[in-house]
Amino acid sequence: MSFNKISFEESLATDVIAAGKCVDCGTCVAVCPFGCLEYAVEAPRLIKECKVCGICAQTCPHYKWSWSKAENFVFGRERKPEEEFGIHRRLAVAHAKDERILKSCQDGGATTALLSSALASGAIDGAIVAGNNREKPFCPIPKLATTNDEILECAGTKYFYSPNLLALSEALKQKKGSVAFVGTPCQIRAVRKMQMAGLKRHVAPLKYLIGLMCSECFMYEGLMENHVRGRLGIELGSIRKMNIKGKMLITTDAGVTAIPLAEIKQYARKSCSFCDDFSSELADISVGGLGLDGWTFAIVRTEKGEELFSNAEKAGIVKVRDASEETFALSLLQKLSKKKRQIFSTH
């Protein structure tokens, strides 16, 4: 595969990083064949002279993005105007049947159940997910989970960014042949660009892409350390669960503290405003809570997604029902998808 020979300085440094669009996904760091880049929280940085191969520019999710090219690559066609939340084959709501998953999950635990089912059947030999930072509660880190217990440990939503693509190097190092990848819309977009660029060594292990519905991520220091602990006096280690259901709900042994979203908007990552994809429209399966209690809303988009979802359903790992009666969730999905595109169009 030949690439347009453009340097990091001429492409990502100017059009993405300087423009405030960098989402810290780590894709450029993961794919650089010469090890020229180092991951940093704000943005990647050069640690040695760029060799001008152009691979980082080909794979960055925010550099010269084309929905038309991506949709045709994944689905063989472009999204129609009436497909407000992307191309799909099936809409369903699901929840895990395993009590261990239900005790640890965010909503219905469908993502954890899908991964556990695929691992048990041998369909995958690992999953790239957001793991837990032992020193910072609810601060996620990239993780290659290879056992059911490890998958279970990573259950639940983290509202802070985890550069999950960095865990791809561990999957390659361990010579994993079939891995599921769970990530945000921008990360799913990055994987699709890697596939379109023909980076066979990097994308070969990635069998299934599970996309998370995402309006935005927050800055950990601002929200957790300054606001939750500093302003509200909640010890971070005492938090058992975080969720967003119209408000941010923080559950501790003492009860639930509700924080208005308008109050925490100031801690949202600025680069998220450059994203026009709420529901991970290029994933094999997209998942989210959408105001549901104890259920996960699932959008099955591709044949691979249908395979993953149906196998878990047939194995009795998940309980599933049609989403057509979930009028509120469907309305919210349409509303948030439209809102994402409107925010993006103002930039």
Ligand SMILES: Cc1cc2nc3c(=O)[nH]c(=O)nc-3n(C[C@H](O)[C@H](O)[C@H](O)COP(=O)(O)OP(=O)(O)OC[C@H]3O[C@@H](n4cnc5c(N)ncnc54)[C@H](O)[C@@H]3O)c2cc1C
The other form holds:
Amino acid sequence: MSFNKISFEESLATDVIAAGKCVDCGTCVAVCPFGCLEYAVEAPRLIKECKVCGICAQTCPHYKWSWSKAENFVFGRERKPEEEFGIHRRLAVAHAKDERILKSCQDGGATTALLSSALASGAIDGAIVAGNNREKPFCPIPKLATTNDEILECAGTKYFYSPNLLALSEALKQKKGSVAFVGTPCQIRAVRKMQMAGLKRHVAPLKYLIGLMCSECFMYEGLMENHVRGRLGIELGSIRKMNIKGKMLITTDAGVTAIPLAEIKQYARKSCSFCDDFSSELADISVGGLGLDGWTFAIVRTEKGEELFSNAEKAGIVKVRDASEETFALSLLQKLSKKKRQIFSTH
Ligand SMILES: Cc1cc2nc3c(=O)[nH]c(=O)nc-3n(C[C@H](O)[C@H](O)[C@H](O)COP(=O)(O)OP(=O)(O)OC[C@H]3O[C@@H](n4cnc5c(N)ncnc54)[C@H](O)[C@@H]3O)c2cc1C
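Hand over the structure of the form predicted in complex with the ligand; the form predicted alone is what we had up.
Entire complex below, previous chain first.
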């Protein structure tokens, strides 16, 4: 595969990092064949002279992005205007049947159930997910989970950025053949760019892409340390669950504290304001809560997504309903997708 030879300094450093668009997904660090880049909070850093291979530019989700190219690559066609939240085959709401998943998941636990089902059937031998940081509650760490218990431990949403692509190196090191990847829209986009760039060795293990719906990620220090602990006096270790349903809801043994979204907006990551994809439109399956209580809204988009979803359904691991009657969730999905798409025309 030959690449347009451009240096990190001439491409990502200027057009992405200096422009404030770097989401810190870690893709450039993961793919640099010469180990020139180091992952750092905010943005990657050059630690060795760039060899000007151009691979980082070719795979960055914010450098020279083309929806048309990506949609043609994944679906063989472009999205029609009426496909407001992207190309899809099926819409469903689902929840896990396993009580252990229901206790630790975010919405309906369908995501964890899909991973668990695929692992049990041998369809995957691992899943890249967001693990838990023992010192900082709800601060995610990219993790390759290889057992059902590990997949279960990583259930639940952490509203902070988890550069899950960094865990790809672990999958390659462990010579995993079939891995499911869970990530935010920007990370799904990065994987698609890696596939389009023909980075065969890196993408070979990635069998299924589960994309999270995502309005934005927050900064841990601001939201958790300054606001939740500092201002509201909630001990971070006492938090059982964080969720967003119109407000941010923080559950502890003492009850639920609701924080208006306008109050926490100041802690949103600035680079998320450049994102024009709410529902992970290039994933095999997209998942979100969309205001539902105890159910996951699933958008099955590709043949692989269909395989993953229907296998879990046939195995009786998830309870599934058609989504056509979920009018509130559907209109929220349309509204949030449209709102993010508009960003595209303003930047
Ligand atoms: C930052 C963020 C913002 C979100 N915003 C919205 C929103 O605005 N509207 C909406 O409908 N849904 C949103 N979601 C998705 C929602 O919170 C649930 O993840 C989704 O509904 C799946 O629920 P579940 O019960 O099936 O997932 P679970 O079974 O609980 O599994 C969740 C999976 O996501 C992984 N994960 C958790 N946090 C992260 C992270 N930070 N990065 C990557 N992977 C992670 C977990 O490791 C786990 O594998 C957001 C998720 C994230 C991470």
